[in-house]
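Single chain ahead, written as structure tokens, the form predicted alone.
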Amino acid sequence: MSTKRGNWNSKLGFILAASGSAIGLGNIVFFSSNAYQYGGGAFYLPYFVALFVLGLPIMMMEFGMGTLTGKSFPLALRQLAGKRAEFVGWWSIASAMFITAYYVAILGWAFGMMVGAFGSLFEPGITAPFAPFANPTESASAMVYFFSLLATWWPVVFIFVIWGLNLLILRNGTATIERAVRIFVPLMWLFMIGLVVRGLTLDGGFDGAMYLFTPDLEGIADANVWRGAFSQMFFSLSLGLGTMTAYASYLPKDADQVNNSLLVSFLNCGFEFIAGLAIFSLLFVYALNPAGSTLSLSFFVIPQGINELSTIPWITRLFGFLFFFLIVIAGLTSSISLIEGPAAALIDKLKISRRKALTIIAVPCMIGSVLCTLPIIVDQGLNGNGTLGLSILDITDHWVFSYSLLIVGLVECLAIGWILGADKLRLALNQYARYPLGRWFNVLIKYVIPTLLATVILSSLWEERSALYGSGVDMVGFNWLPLFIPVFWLVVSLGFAYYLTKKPYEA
């Protein structure tokens, strides 16, 4: 058995994985969704405010962690914060395991899809067991052949592919995390550069870019805008799930990681750009309406898109399959740093092997994912999520990711900026930095960023007063879950978290 910690073996290595981990769905669809929602270049000022004011910030203060430590989130916050602050640490890491049942669930869609790119996914004449989609198409329709996907259990066998793929890819930890993110990665950036260039040379596409840039500042003046932007940045940048502290552990003291906060957080807003200008080409090209979820964006509109690229069908189909190639590997270099996160904190305090760690890791969250892909129909007239599978992933999704992350940065930075004392990690930071921290780098750690995300947190609940997220939906036998599932999240994960906390741990 070995608990020695892995180191990457570059600075191109840590770069890489940490973008990687940054970059994810959320990048290529979220952004263009929450984009297209408040307004188009209205998002754009609020959401570069929220990258030097929260984003940046919170990145350099995790990574800091990482390296001052040369431990995982949780032991991190306890050597620098105390016992309680470890609490914390514990209770991320149990959230990010929920995050990572329900993210490797959409992968296995979208391998689905992919799959399905060279099958019936762009040909008329499909049905799915829905109301709404009882009859054949007239045409290819990318919403009825996911929710025939959805209907059935290949989701569940994909989604073992993609837990084979990500436990491969973390058997030998950085060694091997490197040699992935260093394919992978690249492979996204000319994967996403080709939609833009096919998307801006279409007629009306260069439209879709001006749409994307020109401000509106009467949309800039909505309150809801700056919310978004600001929601957007925090998940966008994986922030408050671990990783980051775990990444910046593997590396050594004297890494300068104002420069490697600086270089993560712009490779990760470039992608966000030039996958908005793809998108929002192909939205103006196609006149298509990306309303709805994220969840539609990717599977329904732009599939929808492809299919009206090309009336050669070789051609659509590539590019069919290459769009969901994309989501599967840029979903792998997020889910392998939502695994690690938890697989370093494990290692770290029980003195366990790796291959121990994922497993403790794999099996619960496995079942997890095999929940959010069970085809049992509960919404026939689709009214809500139509599956049970698909149920359970909203609503987990709607507690776990909307206020973990956000509640972790919260007391994240009142631990580090209080207890330890903001001032004592910004000159650790400047020891090896080339660009020195100011002042101001307190000031956001103490009182900014603390203000910003407990408002937001509390709106948040406000607006919950008046029903309980899914409660409005029948779901024939199964309209107890809305209660149940943040429940069950709550029970489950502060219990982990205290029997974790209260472990002995020996440095």
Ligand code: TRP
Given for the second form:
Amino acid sequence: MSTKRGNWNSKLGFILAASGSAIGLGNIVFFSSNAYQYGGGAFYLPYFVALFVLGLPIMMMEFGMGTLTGKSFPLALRQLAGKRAEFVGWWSIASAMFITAYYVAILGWAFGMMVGAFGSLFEPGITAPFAPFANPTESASAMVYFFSLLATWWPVVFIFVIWGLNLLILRNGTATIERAVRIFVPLMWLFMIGLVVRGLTLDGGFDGAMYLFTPDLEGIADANVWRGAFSQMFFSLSLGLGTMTAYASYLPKDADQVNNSLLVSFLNCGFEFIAGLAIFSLLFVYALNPAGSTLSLSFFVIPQGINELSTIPWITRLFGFLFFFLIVIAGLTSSISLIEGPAAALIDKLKISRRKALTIIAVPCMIGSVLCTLPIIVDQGLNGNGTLGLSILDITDHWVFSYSLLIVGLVECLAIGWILGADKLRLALNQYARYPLGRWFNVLIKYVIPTLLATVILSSLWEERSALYGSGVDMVGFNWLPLFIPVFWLVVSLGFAYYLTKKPYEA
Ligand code: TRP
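Could you give the coordinates for the form predicted together with ligand TRP, as opposed to the form predicted alone above?
Starting with the chain above, the whole complex follows.
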């Protein structure tokens, strides 16, 4: 039975898949805007703390759960820590599906910008409103282009393209995933290295790098900076949604998960570092102002810089195309993992076929992606979010992203640390580890991480009390959304978790 679940052909296949999962929109789009928002150099001390204190130990734990049980996240939690832990596992799977819905929507827009490179997006100096493959007309900026793209129905077409690619890659599980990541992961490294070399060799590019990496101790006292760094780290390393456990469950029992965690985190944060250099160098060279929403930096500030990268039109277009192609492939190798986590969980528990599991996931998530790309303008001034889709995306992201990952991280540490016993996991990991873990690991899992996460989660909730997120923007006719979305998410995800935990299961 268990052999049918699939397995990686090689250790390299696993490392490529897991690092491909980790490296995605988080490393390019979200990291740079977080780092900017939280003050460049002020960000990276909390960031390193987040990496060593939270990220690495939790990745070891999530990888370890996969090889130890040979099962995906909810069932691994059930086997190691009982049914109540399984409930949290399913809740995280539900949240993964919410995130998948809007993650694919963002990829759809990136795809749209990539298409735009063949049309009017990257004409040096000018950028026309969105019209795929059209000739340039006179106009303002990449921002205009982006928002006029959002105001068409084209992104709906693009998300179907992205969903199609995801399902194609996932259709035979590990076999097809491995084939895709062998091509995409090296390619995205290549393009990113090209971009950073170009960025740093431009006049003034180095100053951007300095801004990003000069420590700034002033921001360190700000709780928001820490919360930003923690969430960023969880998201970037693909933790807290069952992804890494699913991928690790396809490895042989004797995999060295300490080493694998070090390798995957190193690759992920290395990529993030290079991406940060590339983006900040462009910002400084062209004195661009990255103010605005999370997406603005990658979707229209950087394209603006790319417009001026060269006076030779085809080179500009090529750079523009490659930048969005890079985002699309980096995002694809992540979105497949976001879908594989839930798919593996459903296959394991319900003993259904892969095709059926993928259908159960894809249908509601695709509807979610379409909702996030609805081009209805709700905010004419574009002060808030512009389109209905973008508002839905933004509010969903606020709740699911800020809370699910950290709450699941907290609960899994408590479950593994206190119910199973952190020492049991540590000894199991050490059995095959070249660098065995010391007792400090138990202390981190049992006390340090839960305390840090609980503090951050509670302080975030405390700050929510004054006004519901998103209620400050007048979304003509849709002002019920800021309340509806969090309620919908909680009811649906908790109901889903309850239903699946209740389902009978024999191993
Ligand atoms: N890590 C990916 C990124 O940086 C996104 C991602 C994939 C993810 N799987 C995940 C995030 C699981 C959280 C949990 O873009």
